[in-house]
Amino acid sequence: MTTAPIGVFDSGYGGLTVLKEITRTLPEYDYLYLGDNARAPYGTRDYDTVYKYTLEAVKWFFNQGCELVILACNTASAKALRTIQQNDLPALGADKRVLGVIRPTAEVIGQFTKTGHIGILGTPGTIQSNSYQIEIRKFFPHLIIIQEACPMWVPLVENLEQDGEGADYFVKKHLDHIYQSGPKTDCLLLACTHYPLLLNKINRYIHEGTRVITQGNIVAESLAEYLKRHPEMAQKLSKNGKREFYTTGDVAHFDTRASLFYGENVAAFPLQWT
């Protein structure tokens, strides 16, 4: 039987938290989640570099048969979706799709302040490429926002650190930074989803009034309202409620921090690059 399974792409484990509000969402649909473990984190990556990954992804994405893949991973959207969009995507199937997870929380971010005031933290890659700034005053042109990078939040969550004191000090640390930029913020955006399992702490220290926003349901409401938009698309895509997940790097390891991230046991296939 042919499958047309969403894709669903990550540098890790941070996509899952993306994917876990997608099928709660959309569950009728399949679904193919690759995390390249292997050659993560991509924060800290050059354009060209994270580029050249996440195509070599999207090109395996579309050997599969995924007619549609979302990269939920903020730095290859911050640094790789839009030359693939505009560069790639004609010879590699005119009628596939990428899409990525900066877009739509562009679209609704300046609905959670009542200051105009938000803070953005994401990782290194993210925060440079000024994806969230250009592509927020698009929508919300008279927000004042400010910037964080936080290059110690994926590996602290990646090593299991994320309940540990260690995590204390760096999530106080760059709350601080945010606060003392911007004293009104009063909306955070978590720019990597891998910082939802940093919730505990970044609830420990944010100030009283803020509001912390994260990707999954926005990205899930979305997918579900683009589909809606294109009928043709959705009419593709298989619907047997079926959910693999492939890793690059070692299986056991990967299955045992991916369900931390997914919310259920994930029993991943190997993949290497050839």
Ligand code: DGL
The other form holds:
Amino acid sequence: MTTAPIGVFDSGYGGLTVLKEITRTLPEYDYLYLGDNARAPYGTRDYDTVYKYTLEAVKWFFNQGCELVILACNTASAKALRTIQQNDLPALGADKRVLGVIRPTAEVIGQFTKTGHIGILGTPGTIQSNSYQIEIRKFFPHLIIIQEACPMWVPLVENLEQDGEGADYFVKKHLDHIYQSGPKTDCLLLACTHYPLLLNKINRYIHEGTRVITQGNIVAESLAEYLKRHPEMAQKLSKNGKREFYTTGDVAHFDTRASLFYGENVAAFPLQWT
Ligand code: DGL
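Given the form predicted on its own, state the structure of the form predicted together with the named molecule.
The complete assembly is shown below, putting the previous chain first.
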């Protein structure tokens, strides 16, 4: 039987926080998750490398029968999505689609602030790309945006140190920077799909009245809307409620951590780039 699962990609575990919400919202579809753990983190890599790695992953998804791929990674969305959509997709399959997480987040973020001052926390790659500033300006031109790169947050999560003492230091440091630059900040966007795993620590150091926004449910709602608007795509996708997981890293490691992050048992298959 041929299947056309929805592909969900991340550099590692972070995309599982998005997949969790997507499968909750759209449980009937089949899903194929790939974590490129062997090459994570992406956030400190240059454009060409993130583009090359992400394109390799997209090609792999298409070879597995995917018609639709979600880059559940802000870094890949910031550094590779546009080039893949514009330059590669016509040759790889003009009817196939690759979607990211930045645009759907930018479309709604202004709803969550009263002061009009928001903080964006992301990887160095996402922040340096300025993608959030550019996208948010299109929908909410008057928002004051303070951006902060948090280079240690993904490694903390990838190494299961999200509840350790080191996490306190690095979480407080970057939240303090945001409030120093923008004392009126009342909305913090976790613009990296790994960061919800640090919520225990983040909630400890935010100022009263701050709303913390994670992307999982935003991306899930946006995908549901997209499939309503594009029945030609929805019809092509298989619906057996199946989930499959692949990692380029160590499978046993992935299973333990992924089960924690996804909230259900995960038994992944190995993938090696050739
Ligand atoms: N989850 C990825 C993101 O949303 C992390 C990127 C990384 O590997 O540094 O940006």
